[in-house]
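One chain comes next, on its own, written as structure tokens: the form predicted alone.
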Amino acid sequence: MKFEQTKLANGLHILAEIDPNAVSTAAGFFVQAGARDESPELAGVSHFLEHMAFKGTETRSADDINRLFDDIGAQYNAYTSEEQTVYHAAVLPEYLPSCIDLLADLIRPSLRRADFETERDVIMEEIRMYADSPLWSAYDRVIRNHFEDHPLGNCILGTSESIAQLSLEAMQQYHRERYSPSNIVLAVVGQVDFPALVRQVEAKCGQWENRPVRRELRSASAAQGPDELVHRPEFLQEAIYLMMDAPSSRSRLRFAADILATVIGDESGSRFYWSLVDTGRAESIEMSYHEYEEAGAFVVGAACEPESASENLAEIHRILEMTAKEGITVDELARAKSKLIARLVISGERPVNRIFPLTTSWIYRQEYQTLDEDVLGLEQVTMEDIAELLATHPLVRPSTVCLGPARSIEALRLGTMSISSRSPSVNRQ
């Protein structure tokens, strides 16, 4: 395995983890443009722009793009998060030049007005679709409540109002500003001829105009957001979400945070699983660790029958408070390490998966971290690290949202609860 990196004169960074024995290659353009970069007037523009990338360029129609990806047998997709918009594909090594050409074209879309108006309707329908999901609706509210006025609380989809009012000109300006080459990383993993890759990218992307890009970076408040009960009688299940402060992407405790979340809330064999899923009290429950620039969060999401919601939320509180007080056991630490390392190694064997941790490490920490180093980071977590994590990020007084048919939930007992009843919508209140 060999790592290469360079930067073009206009600021575009190129990374490659080269494995001459790989039988596939993955490539992705990682644009530092996400929900946290949007003003209220631009809410949802990053995700909308991701859709527009597939509507055609100056030289290729939407049909051309899809056909050409199919011609080379590519597995391709894109996604938008709080901090990034990513366009990626996996191909056989001989088709990498064609893949790079297509991906580079994608992120310079023509942004035609007719396409914009058509896709606006698609986005509006997507907003309505997600509003019909109890878990999504609850997550959208809890992240907003927890981060309050911090931009990490912005909704990735935006709102019906923001999308309806967004202009094509505002999107074009956002694209010029955020899709500056100095704000983009191209990463390639697998069988790669790096000098040939750099020559191709220089010819294809070297003339892109560079503009200064700034992201607001400030620590998110660790204060608890309000507890909220949202009465949605049309749903059959109650969705429960909790959010708590966690280490940021640059913290040395990030590996410990992954392990702690696995011990408490892995989808199988965790404290939550044995107490709530295995006993049939909840259909699902999971705790995960989310890392961001200058912030982090532990997130708990559960779905259950509405009549069980009070008891289940009380049990979630009990497990979190017990863990905060007593920590975890040596056996739990070892078991969580085994789970996470196995998943990491199995996933990392494929370039299509390896491309994401590789680029995340480079963007967040400006370092190349091998798969072996990631494994070592998990292996080296000690009981003392877990104790330090619980001391600095206690699992108490989480921001909580319960959304569904329940009219009251006794375990929402912290004195900051607001109750609302509303029709299906993701519009902010």
Second form
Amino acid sequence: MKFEQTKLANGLHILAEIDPNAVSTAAGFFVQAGARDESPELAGVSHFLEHMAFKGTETRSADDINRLFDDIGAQYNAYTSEEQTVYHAAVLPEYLPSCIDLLADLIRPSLRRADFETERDVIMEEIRMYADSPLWSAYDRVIRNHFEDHPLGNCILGTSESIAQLSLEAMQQYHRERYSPSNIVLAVVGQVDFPALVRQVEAKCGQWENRPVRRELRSASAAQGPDELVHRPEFLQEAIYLMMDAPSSRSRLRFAADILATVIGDESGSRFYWSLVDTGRAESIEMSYHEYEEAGAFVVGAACEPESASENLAEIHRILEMTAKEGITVDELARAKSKLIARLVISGERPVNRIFPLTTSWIYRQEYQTLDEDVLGLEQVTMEDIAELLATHPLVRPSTVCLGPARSIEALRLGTMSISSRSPSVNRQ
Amino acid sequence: MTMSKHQEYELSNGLKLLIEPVHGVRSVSVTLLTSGGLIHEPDDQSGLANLTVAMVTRGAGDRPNRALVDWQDSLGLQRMEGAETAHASFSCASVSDRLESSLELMADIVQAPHLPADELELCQAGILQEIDAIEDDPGQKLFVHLREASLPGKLGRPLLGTSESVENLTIDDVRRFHRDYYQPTQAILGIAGAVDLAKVESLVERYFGSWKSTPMPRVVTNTSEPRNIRDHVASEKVQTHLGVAMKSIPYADPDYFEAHAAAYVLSGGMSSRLWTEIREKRGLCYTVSASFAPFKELGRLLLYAATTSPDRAAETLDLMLREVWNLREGIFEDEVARVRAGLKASLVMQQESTSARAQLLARHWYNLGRVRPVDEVAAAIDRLTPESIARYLERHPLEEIGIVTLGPEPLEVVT
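Okay, that is the form predicted alone; can I get the form predicted in complex with its partner chain now?
And the full complex, kicking off with our chain again.
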């Protein structure tokens, strides 16, 4: 495994983790443009733009793009999150040049008016699809409440109102500003001829004009957002979401944060699991750690019967408080490490998976981390690190949203009633 | 990364063992298929296969429920299980030096589960909530109804059962089902990844060699083909969901790859016909798909889309059906070239995943009575042409079995 990287004169970064024995190659353009970069009147533009990227360039129609990707048997897709828009594909190594050529075209689309209007309908369908899901709807509310007026609380899809009034000109402007080459990383993992790759990207993308890009990075307040009860009588289940302050992407404690979330709320074998799922009190519950630039969050999501929501939320609070006070055990630490390391190693065998942690590390921390260094990072977490994490991020004052048929939930502080929905990282297909 | 030819063994108790060494990977994956699927459930006990799978993992061998999970987690064993049409399926992936523990875990679960009576109710409560979760997920719910309406007998049963059927199941039902069907006679164990062949065989013998078999109840699978199903599921959702089932061929049919290719032309990539006509040109849907669903006994082509308003839904359904019938008018060479490229790439990339390979070994054995080597699959993909697909469509004309819709209002279906 060999790592190479270079930067074009216009600021476009190229990374490659090269494995000459790989049978496939994964490639992706990671654009630092996401929901947090949107002003309220632009809500949803990053994600809408991701859809428009597939609509073609001056020389290639949307049909051409789709057909050419399919000609090489590419497994390709795109997604938009709070912080980035990613266009990625996996191909047999001999097709990498064609694949790069097409992915680069996605980043410089024509943005034609007729396509914009047709695609608006597709986005509206996507918004409606998520509105029909209790968990997505609840997540959308809790992240908004938790980050209050901070842009990390922006909804990735936007709203049907913001999408209806969004203009093509505003999208073009946003594209000019955020899709500057200095704001983009191209990463490739697998079998790749790096010098040839750089020559190709230089020829294809070297003339893209560089514009200075800044992201507003004011830190997110660790204050608790308002609790909210959203009455949605058409659902059978109550969705419960909690969000708490956690270390940011540059924190030394990020590995500890991953481990703590696993101990408390992994899908199986965690504190939440034994208390709520194994006992049949909830259908599902999971806690995860989300890292962002200059911010971080622990997120808990659960689904259960509306009648048991009050009791379950009280139990979630009890477990969080107890963990904050007493910490975790040595055995729990060891088990969480084993689990996370096995996941990392097994998924990291495939270029199509490996490309994501590789690039995340580069973008957030400007460093190359091998898979083994990631494993080591987890292995080295100590009980002291967990104690430090709990001292600095004590799992208190979660922002909470309950959404579903329940009319009242005791464990919520001052429930406000409202009816609405929508929501996050969403794929093109 | 390279794969060696797989090896086949059979234990004296009938368990079939299939091993595929993969070089250049650190992981090893195991898949065990045993009888105990939907087709084995008694008529009035829908959900028993799934409940049994959920119960056998609650303590096994000398480890109670929690000790079992803690032990597995401490070794980083990634366990997955589920009831399927014809099997209970158990899988485990790990780094390769943990293979012995994976085998011990799976052997304990299928051969020596505790099946604790006092945990049955907790387990049922969890499943009842999973049934609620499907009610809240219109896409999934549509598929439950579509399968039930379009597949004969127990093939189409809802995996989880119904609230009523699950509530009525007892611990004796679970114990009997486990005793009758979790047996080595027809079980298949697939192992793929970084393995030492000689060592694996003796490990499997150690953990599965004493698995006993007793006569299994005879299972009769109903394979009559339902026709002309029209069903609407009233549901207070924003979107309307559409499902269409067409007749297709079973897994072992010589036209397997042609049937796969026909579905691929409809929705295999973003240049596929359904995606282009319905989403790209008209913006009617976010999701539209066609999938080939082959079973051992028969096969289906399943179409699905979600959209809003009766007008848009009617237009979408009309276009979906039209594209299916248009297949008979012929398929272009460039479309088939894309099918070949896509299937080839998937075939190669699937080899990077030891869990995908382990699963395939076992599934091939069940459906074909042998493992279809990668070279043979590649050759079959290369042989696909517009003519071969057309001949398949002549031999096995796509017949509509049924249409199921779900949403706020029923749809006028004109066909």
